[in-house]
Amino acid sequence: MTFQTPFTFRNGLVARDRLVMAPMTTYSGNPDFTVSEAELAYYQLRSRSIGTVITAATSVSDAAQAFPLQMSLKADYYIASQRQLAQTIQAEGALAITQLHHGGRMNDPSLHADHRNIVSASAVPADRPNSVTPRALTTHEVIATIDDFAQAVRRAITAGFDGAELHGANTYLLQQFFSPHSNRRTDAYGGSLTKRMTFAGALIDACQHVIATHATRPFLLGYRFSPEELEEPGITLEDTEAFVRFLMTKKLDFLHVSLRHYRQSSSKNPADKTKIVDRLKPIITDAVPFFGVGGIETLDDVEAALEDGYDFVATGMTLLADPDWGVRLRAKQLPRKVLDVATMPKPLYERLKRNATYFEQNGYTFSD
């Protein structure tokens, strides 16, 4: 089975297989944003049978916090807690990758008493009900935000992680700088398509400098992106093709596309039936490992995604319900589809239950 083939990254790190735990918010940290015991148990269970784990979105500053009880690397205080998380994952044989995150205009406003701390590329609210109009970051603050990410990478290195993923997807701050909907700037960080890539480029450069300066063993740096936005104006697939070409110049260790389904085509143009992977893989070629996600549950899904051109396959929902997903794949068994409060933090389970209809429509049941 193809997914069992180990993968050696160009810096020498080895993933024991092609299976990835997709990053999923847990809403279950301690009140001081350190990692809770329940989260450690949750990750330990899911690290046993897959090769790579990407953690929940981890905030890089006070202004970055988007979710209740979101884990953090915003200060050196958090290194010890994050070291526990990295070691818990690695003890089960998986690579531990932290996902570094800033919510920008998508921050939960109830977490920010002063809404001036909800910031973005420009003062443009998200195109959804009850959105807060963010404050546009000044040029000085943009540079400081880039440093927030770079310092979080330094802390991740000190904590012993195998790598970091920059969260440039799912409408959060990094995507907000690339999006023509949220970025209306007229300085070096906005305007043309090329200028809307400036923030990502400067961010990657700063993080790579930190890795070169501080890492004493191989450390991966990846970038996650969403290929389209439904907003007008919004990111188009043509924009993303140009962006991926740009990212390919930055010598990243992996790219991770965020999709609802690994074989989906354009959401913006239903007449375009070309699979997104078929548009992006010829640009990426085999130069950089390509992570795919979305609707991956069964062995057939895994093998089909790898055949389509992804180098790694990630799943979130399947691993929520079945911590032993990798074991079942090797046994050619279907995954378990029961969301069990005994295998995840209670706050996460309760949030999932609030969306019970969605999960039940997809064949999942709950343990109570």
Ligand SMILES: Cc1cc2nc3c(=O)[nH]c(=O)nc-3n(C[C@H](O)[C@H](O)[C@H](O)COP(=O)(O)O)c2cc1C
Second form
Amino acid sequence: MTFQTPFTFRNGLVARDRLVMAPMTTYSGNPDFTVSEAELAYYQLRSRSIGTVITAATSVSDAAQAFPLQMSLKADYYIASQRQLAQTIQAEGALAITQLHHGGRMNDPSLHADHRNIVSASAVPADRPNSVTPRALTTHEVIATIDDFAQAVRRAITAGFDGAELHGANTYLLQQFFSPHSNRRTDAYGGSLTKRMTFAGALIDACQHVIATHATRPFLLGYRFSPEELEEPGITLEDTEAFVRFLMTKKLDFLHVSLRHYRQSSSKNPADKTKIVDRLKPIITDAVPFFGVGGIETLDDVEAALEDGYDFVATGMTLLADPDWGVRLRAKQLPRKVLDVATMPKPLYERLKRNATYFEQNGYTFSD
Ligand SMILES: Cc1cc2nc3c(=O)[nH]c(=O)nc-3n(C[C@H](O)[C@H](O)[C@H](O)COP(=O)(O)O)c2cc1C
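Mind sharing the form predicted in complex with the ligand? What's above is the form predicted alone.
In what comes next, the whole complex appears, and the chain from above leads the way.
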């Protein structure tokens, strides 16, 4: 198997290769959170050379909004705009997967005039500068939040997407329900390790029910997770192994681990040198396609990641800088590492420039 080998999902959908655009927030929607022309052009350019595109984190409700000008599926109003996005990607031959998102306690507070709308599993602020203390969702609101995701899945189906990824990674609401740091609940959704999985389980069930009742053609449902948290208490790799075992009972169409580097080992316990993929792949086996990410740039990286056991390789920064990444890999060339304002929406470019040190440390330069 090479990165060019097509993959047929259990429901029959075919990805033309193993390359994935990692979900990346663009900060570049229209003021009403519909998809802008600049975003459509940005996705079109990047969909040409790879098999699957996961779109930017997409809010499922007003309370879910974490970033400025974040795209949305929070109401039927957004279906037409998201349909344009799905069709733009599909017209280039790639599968279009939306990433459904709720920021929870990590929402940008400046976007929520009333901070009571910043919610989480429990009223515990993140261990970050300027974090606000969120309001704990009531049990009734937890059920309503799950329904917000399910309704967003219904809209994604109507918009013609090939699937949805539930954003359970990178410290946002779904992870906040699994984390012992942010989830101190005493109802059905918190307490023991098992009870902290209740939210994810109910969410997946609700989304799968919507797919079973609404989809008239195959629609994928995947779950992205972060395997560790540095906070104390925080998610450990042992917790994640248990969580992945649980997710494996849910008949998802793919699992996607969010890592800084695809070969990394524990950040919490530097003495533990076992690669995270080596811990998770034996649980996932070949039963569910496994997406890896983090620092995948060259053909050597792609081949090493597939050799390690990932079925798909996702890339963020590399595709930001080089929309023709897939073409480059096929030609055995190194990717271009210049972040070019001509190939992306201006607000995204400006946001990247605000984090210039991070990109420069990774060998990227900016076009101006
Ligand atoms: C500008 C930018 C925006 C991102 N937005 C999201 C997002 O919306 N959802 C998500 O799950 N991850 C997001 N990420 C993380 C990426 O999906 C990816 O996991 C990370 O960049 C590591 O992969 P890379 O080394 O190939 O860039 C973002 C990353 C970048 C650079």
